[in-house]
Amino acid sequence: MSDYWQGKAAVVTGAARGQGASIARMLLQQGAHVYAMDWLGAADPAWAALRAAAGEHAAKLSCLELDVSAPESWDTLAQQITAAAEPLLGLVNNAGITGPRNTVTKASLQEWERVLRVNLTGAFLGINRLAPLMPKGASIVNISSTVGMTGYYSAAYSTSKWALRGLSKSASIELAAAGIRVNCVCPGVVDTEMIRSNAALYQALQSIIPMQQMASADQIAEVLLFLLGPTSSYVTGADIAVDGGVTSGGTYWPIGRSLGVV
């Protein structure tokens, strides 16, 4: 795959930071060109470091400020590659926000149209324009968490990830005949800012993974571009799990551990 990307490009929603920002270097690295796409402005440090992050592939790194949840938004997208000529081979809907993680009857409407508007309408309208454009052979990823495949408390955030997956079953049955894979990864608890912004959280969550250590962004993001390439070309339609054994070992993988015998 050492020169699959060369001349085709690539978008990336919620690219400033976290594992978007190394899925971004990633595709940066194996030649792409990388639209990355995030709400933060244009002065916000983290779009400093992903340019730095790109170092000699910069010039390939096209940084948008952009709404995920506003049409407009991915017209002007869609304008652009068009205009640039290049083939587009690779969606990741990687925008997301969690909201105050409120359970149902203590959320506002306010708070969940806000979340379902970033994390679900965002990657709908993605998938919605840009998928016209996408030749066979291109792949499509959505980021849904493992939230999206057990229950939790946080009403809007947990919709938002199971509605994802949804969204993935349906585009994949869609998009195959015209040879698009689109696949949904859900990862676990992932060791970035978004995480570390709630400290009692992050301390709580200690203790639930087997594998007993938060992924890195760059172990999130490996497996995007094994989803992305051509390594991956019969997958589509899948759920992927990369969370270190938390949903497999469900419930009972704690209590053992306490009981002392895992």
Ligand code: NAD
Given for the second form:
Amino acid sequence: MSDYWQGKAAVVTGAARGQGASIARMLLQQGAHVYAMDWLGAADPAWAALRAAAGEHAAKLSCLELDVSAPESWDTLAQQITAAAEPLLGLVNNAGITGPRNTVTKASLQEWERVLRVNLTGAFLGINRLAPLMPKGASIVNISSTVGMTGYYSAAYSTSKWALRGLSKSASIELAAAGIRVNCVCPGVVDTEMIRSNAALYQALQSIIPMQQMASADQIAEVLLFLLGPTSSYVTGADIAVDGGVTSGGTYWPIGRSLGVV
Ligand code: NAD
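Rather than the form predicted on its own that you just supplied, could I have the structure of the form predicted together with the named molecule?
Entire complex below, previous chain first.
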């Protein structure tokens, strides 16, 4: 294990559970001070599970019950980071919601605005408020989705994930001169509460994955750890699918299967 993260700080949003909790735990294990931001209430068992997973590193875990879509949340966080005076080397804009997954003509304006506000504006605010605090060598990763690379019926969610890729590219251009990298990770189907909460969808999603299994949250977090750290020092403005082959083969894999070819 390198000592790269010792004495350094990182912010992870949506960190109480799922993929956010995985990358928070991995960063803690690497020695980072992790600001874990999530809007779940303090009594939610996810927070206790995250603290337990932090184990001997729990003293370096700051749990912050904050909504990413509220500008004040980021102001509060920026003040804490400035006061702590540790270099902020990582930001993972991971918090996301699906909303009711309605199509364009069925989605309400309220659903549209809520999903975009959390998934897209939350990441914008994170970069807008924290990038000025980040030193050369820092890395920002935004969590998009394979549905930010392909068409998907859930209009607000898919649009928010496509837009996150645009935001990442704009930020990567602006921040390159400061030595700050910005990338997008596009997970495919990840076995977390986000899809477990919809049993029919959970079942149907199994049929589009050439690798024939969903990702674990840790499998996504391993890629995040690479993108946050120095071994990816020349990677910026990239969209990296971590999807078991969904975007490359998700259309023809089920067809090949039905024809008995693969
Ligand atoms: P999850 O629902 O388990 O985790 C999302 C976390 O974000 C939760 O802890 C939730 O409380 C938090 N959150 C939501 N809105 C917030 C807000 N406004 N402020 C602060 N925290 C907020 O799901 P997950 O799979 O771990 O999702 C992580 C990211 O990965 C999301 O952006 C999601 O869209 C994306 N993603 C998930 C999948 C999948 O199959 N699970 C696939 C592609 C992309």
